[in-house]
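Here you get one chain, nothing else, as structure tokens; it is the form predicted alone.
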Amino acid sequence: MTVLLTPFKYIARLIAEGIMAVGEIAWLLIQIIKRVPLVRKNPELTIRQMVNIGVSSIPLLFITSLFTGAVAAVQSEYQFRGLIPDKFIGTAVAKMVLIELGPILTALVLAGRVGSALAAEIGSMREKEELAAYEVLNLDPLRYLAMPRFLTFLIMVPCLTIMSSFLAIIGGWIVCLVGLDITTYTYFTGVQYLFENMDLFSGLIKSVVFGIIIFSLGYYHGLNAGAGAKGVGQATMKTVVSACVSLLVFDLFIALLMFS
């Protein structure tokens, strides 16, 4: 009897530490957001967070951007063949890259780079109890670590999913330039076919949900992070998992509303 309740233990003790790590964000959240109105008497602590953050990640999405929406357009392409006229091609890779790829693959790359990075920050400010240096002089961590970086995810992950559009769109283009034959005209004539603003407003809201997501995780497992260089590797594995995880789940919760 005891062998079988073990995995039941096991799965009760995820479930009740998911709603206390729940409930500790969200708690974390609101302190943050409470100091956002101090950002004015320190805007270069922002500032500095949002070159480091946001223009250090162009280089990777302008890569991953281009080929994401080459491959788009050649399986839409593929998917149509003989179906549909080719200025059909512009279309689905639109939809696809405005409504889901962009937002979606935007929050996964920057879950790896600029989320492990956070958690390995924050966790080794907190082994060498620079955390605690910052109480000591009477100074608010949340202040002047983490109201900067919630402020930088809340506008740079939006402006990077729009820039990770576009170039998703330009690869798009090139591809049916290059190799499949569909003219400039036909292409960009598909993108602008059916169109709709919910199309756009929906990809930036879930940037939006994205970046708060990516920024609280990071910073929950960094301030929970063991002892060592092993503890930093571990919250840094673990935001990246439950970032990946979650920013799918919001994905799938944020379609419903808004499409369903």
Second form
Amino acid sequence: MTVLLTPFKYIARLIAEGIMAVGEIAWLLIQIIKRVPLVRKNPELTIRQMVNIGVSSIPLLFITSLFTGAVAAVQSEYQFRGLIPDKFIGTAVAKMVLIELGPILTALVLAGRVGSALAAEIGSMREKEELAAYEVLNLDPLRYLAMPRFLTFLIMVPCLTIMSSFLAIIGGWIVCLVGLDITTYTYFTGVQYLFENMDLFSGLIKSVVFGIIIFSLGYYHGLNAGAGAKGVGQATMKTVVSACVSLLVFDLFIALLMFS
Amino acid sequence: MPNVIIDPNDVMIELKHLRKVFGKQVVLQDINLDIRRGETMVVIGQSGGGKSVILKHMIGLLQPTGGEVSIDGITISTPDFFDTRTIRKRMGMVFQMGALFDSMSTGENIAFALREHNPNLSEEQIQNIVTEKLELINLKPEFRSKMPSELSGGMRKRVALARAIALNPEVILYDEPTTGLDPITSDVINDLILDMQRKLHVTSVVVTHDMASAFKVADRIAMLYGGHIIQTGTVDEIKNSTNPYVQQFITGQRELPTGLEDGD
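Alright, leaving the form predicted alone aside, put up the form predicted together with the partner chain.
Every chain and every other molecule in the complex is listed next, the one we just looked at coming first.
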């Protein structure tokens, strides 16, 4: 009987730990949001983070976005060949990119690139007692470390999503010109056709939520990293895995809320 | 040996029946320790014995499971009460690995807390204080632009000390200040600890298992064993202790010496 119960106990423990983690993350976010007004006293801390995260992410996003848009165009042309006019290739690419591919792919790339880096940074700061040093000097780590990073993710993820979506549309255009024999005029007429402000707006709303998710999980797993290189490595892995799952789940919920 | 007049009745830090349990592991059983104003108290004991845990209770990084911690007559923590923010302004701590802020230069490490806690100070005044603190630890002002990654282990600890004294603390806590350093650099750190006591008249608590360092800087030494302070005394008293655990530790023997009275 005990053997039979073991998997249930394991699952129950996992659920309990998950609920506790969600509670801790929510508490952490509330504490950080309370400190946001203090950003005006040390704006340089936030600006430094924005530059770091922005600059470090642009090359990777540049490549992934161009190729995402290009693949979207190729697939659309293949699926719709002979069924609809060519201009709808541009429409399909723009709709896919603005509503879905831009925000989610940018978020997934950033979860791997900067979410994991955040967990590693905070985990190693904890390991090297830098976090304790802040407290000993009566400096609030939530104000000086967490809040600038929170604002950075909150602002930079939407900004990078806009850049990424733009580049993806450009990627689609390039492949249309080079490989699909669709003119610039036809492609961009399609991009503008059926465009609604809601497409852009929903993508931006998603990217704001995604930014908060990536930050929360990166910071939380960094704070709870185990000892040594192994602990930091596990924290980065947990960040990427939990962020990818959470991003896709929240993507669905936002889509249901906004489009159903 | 330091040459500072210390009043035995003027207690700066008091630990009363301090007990700390992590999960099921009892790290500190019942710690009773008085540290007098202006003295350098060295806490010795085996690695993993709870020396750093004692230090972290003194500066309010940990809350006790039992007992209480008082600084200058003010109770800062008990199992039911924990208010350490005001007292921390009067204390500084040098961490084992320095714990410098890696993203900031040496000068910024020293200036950061100073700037945040004293918004009325001009940038020139702050830079003057940074220079003064660097001079106190025998480093040239040019060092302010170096990043922590460019510093050696000994330098990092010196900068950590400069950062700890930036806010003019009355108490400085040192967590294993000579661990990982060569004997000559260790002695430089020992001299700095003595310098701080003489020049700044601070109360110091040093946690170490480096006996050469302990004998050099201590006014008194407390030996931690099995979650208890088993003996407190001057350097000579500790050297001549008949407690076998103390003798085993200070002479660095694998086995308990025989022919001494039982420390328990």
